[in-house]
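Below you'll find only one chain, the form predicted alone, shown as structure tokens.
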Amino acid sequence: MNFGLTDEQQLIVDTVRSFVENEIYPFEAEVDKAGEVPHELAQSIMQRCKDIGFWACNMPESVGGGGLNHLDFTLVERELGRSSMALNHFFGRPSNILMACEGEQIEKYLMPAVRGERFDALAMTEPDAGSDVRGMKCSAKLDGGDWVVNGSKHFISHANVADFVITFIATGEEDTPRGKKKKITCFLVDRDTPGFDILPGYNSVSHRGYQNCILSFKDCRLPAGQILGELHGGFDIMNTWLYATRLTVAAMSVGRARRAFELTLPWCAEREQFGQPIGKFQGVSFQLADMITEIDAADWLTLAGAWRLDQGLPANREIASAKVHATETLAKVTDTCIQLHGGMGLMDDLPFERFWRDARVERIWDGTSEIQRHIISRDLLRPLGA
């Protein structure tokens, strides 16, 4: 593994760095406190973006996307990771499972949203199915030649924006070791489908402005076209696609890590209590010392992983390892942050409480933090018959 950056993954840092701070920090403050994005400065952000060539940027050169590797995407989603998750969304990223259409579908879903004309959103979780995802309830009964879905999904990210929702439902039963499970299959549901609705969901600490929605089925008839991969095939697709999405929370939690500390550096060498600057306190000094090992660390874990990915080798233990400790590492980091600047800390003048707030979900979704250990541990026990 190169440990350096080639001279064209500098220019995609520099370039990213440089949308984030003059296209999205300005907004950041605004957005937090409205809890929404105004409709232009969505559209303003997603213009920009494609004007400077990264829309899609994930995906293949095959269908139009920028073809960047997963180490090179990884980069992209560290720096954007230092901004506000609610507008660095409209810096267009489709879901990569969507190169799982087939016929009809690409020219209906997949082209669409690497051109920038469709949004899409990903469903899984239900109030009884977070991390078990095969005890799912929202469920569809084949019907003549439609599949009728009943029952409901929440804590969708984005789709309020999105045309279209990749949703996971159970579509069929087995028996396994630990008893019945669910047959899953994911399906494209357009978001004007009748007997679909997105609803508004709960009010966040995290991510203000970055909507979560409720998703309703009720006796919604979809087309056996509207399957995404194979019948049953939904754990496939997640596997052959989603999994790297840890990368992604991994990835933007050290950007936003890192940012946190570089604003609050500064911050102890001009700072001074009692005669002198506070960073020279060995109170503080140890603190600073143990926030960048900790964020250097997860950044190395984090870019290893996707190495791995590139090289065709097993990465499911690292990219877990990754997501755990620089997830861990955020909430860390910003509260000792906050805990430097003192009760300004917890004031909305500065963004501290801010990444505060917004590090608490990262912990939780695309895998909860005992998900990953349990990834890691399974991974090392196997091996012994354990």
The other form holds:
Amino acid sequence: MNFGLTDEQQLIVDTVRSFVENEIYPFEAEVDKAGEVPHELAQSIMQRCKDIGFWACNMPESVGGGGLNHLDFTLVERELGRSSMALNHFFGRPSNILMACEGEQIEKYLMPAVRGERFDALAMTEPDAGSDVRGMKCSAKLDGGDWVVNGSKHFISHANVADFVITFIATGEEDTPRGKKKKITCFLVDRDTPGFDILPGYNSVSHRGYQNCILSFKDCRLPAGQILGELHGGFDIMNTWLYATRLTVAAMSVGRARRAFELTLPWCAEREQFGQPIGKFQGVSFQLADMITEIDAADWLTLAGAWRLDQGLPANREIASAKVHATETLAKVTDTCIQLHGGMGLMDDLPFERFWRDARVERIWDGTSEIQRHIISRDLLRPLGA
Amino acid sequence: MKILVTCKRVLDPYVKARVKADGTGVNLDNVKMAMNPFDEIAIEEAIRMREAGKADEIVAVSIGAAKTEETLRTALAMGADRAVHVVTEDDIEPLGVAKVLKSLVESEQPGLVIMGKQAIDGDSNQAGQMLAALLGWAQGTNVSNVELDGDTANITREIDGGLERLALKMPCVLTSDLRLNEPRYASLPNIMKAKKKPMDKKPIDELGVDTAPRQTLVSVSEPPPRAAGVKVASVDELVDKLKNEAQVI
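Next up, the form predicted in complex with the partner chain, please; the one we just looked at was the form predicted alone.
Now the complete complex, all chains and molecules, led by this one.
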């Protein structure tokens, strides 16, 4: 067993860390306040990411990507996670579900995404279908050779800047032991498809500038060639390719928690009250000890989950543990960092109130903490017949 | 043309230096280390020269303990072609560094040596000048611009009160100033290639040069904490204080 990074991994970490420090940190506060990313800034981050060969670093080399394995990519995500999501989104990592593209889809969607010419977004959630994905109402009916889609999606991250949206749509129903459930198919939907609209979403307390959108389908006709994977095969493709997105949330949460901690530690050593640094008060020092313990634990859980994926080992429970622990650690750490900064911690002159707001969504998206605990406990109890 | 570039492993410039309790030096245990920023600039300049077709090989050199290899890997990931690691556990003084580099220049026969103007640990700003003297080569220190033209290096130096332009006969030694360029990030393809690039390890004793220290370190101490400022009532009082208290005029 070896817990050290290889030379390559260390260089990857150092490079991405320098990138976020130089190209992203200086713009975070203004983007958070404005609630949007200036076009030129987005273009500049994209170009710089391409210049250093990190664009699509998660995609296989066979399609022109960087070919990083799960562990190396998780390190990239961890370093990116230190920075604003509104901005690090432009450090392009196309959804790896695009590897399911076949035939003409390869040149139309996969390759342009890897080259950074077309941006993807991913749509699953609906107002009445959050954690219960199979309760989705957005549905398609076959008409001639086309699928005619009606319904809506919401909370669709960065669809405002997407050229196409990978959308999960109900294409029928089937009887299951737990009643009727939707059959789901994954479609590639171009931004300019008639009957399809990408509308502004809600103003979220977390990740301002990283916009969520509402998708509207009104008699939107999609030829069968827009199906990604198999008809009714939405769940298979989801499980094959989107299995590890929870690790991304975990890794980003670890990165942001560590950044908040690293900014707070020297403060506790320098800030004096009652004639001594506040870090000398046990009430403060023990909070520092607890924070670093939880952050390190979340870090190792996350990296171990990625390592298991690379080894081909079962990782579902481990990834769920990483997600739940990393996101809850981030919540605690950002809250504690504000506490240790006192009133100033709440002011937007310092980044802690932003970290604290941004932390909130991490326990909700990509599977809530409750869903993760369900996955973990089911994994434990099922073999016992419970 | 081959370019020899130096890269020293130093305390990360963004880490606060802390003096050891016994005053024998700066504490380097468990602190983040990085490549000397001026050396990063030197490597960037060499890479740009290669990209412009003025050079065909870049050899990165560093002197230090085992971990120095990490700094050389960074140089390789930025784009250097191969590395030479002169291995020693000792802290080598500028003259010793210059002698080691002279020995490497004699075996490598580069057409140009580019170094950082100084390393941010000792801040000596001597090794480049000493190397040029030992080799009998021209030297351009603190350069903010370099243009190669055949056997001539046309350089701009940042000097007190302005810029100095010189034409140097090559081979020569250049040392980089802050404004020479902005170093690039290591690219992912280069990071992946770095491991496969050759790295020679040479124990310092095998070079046959005398690197014995000529100085004795007496003590290292923190700078005195900054005292609170005072308000002066008049220009006369200010001038008096500058003359007699601060003794700067």
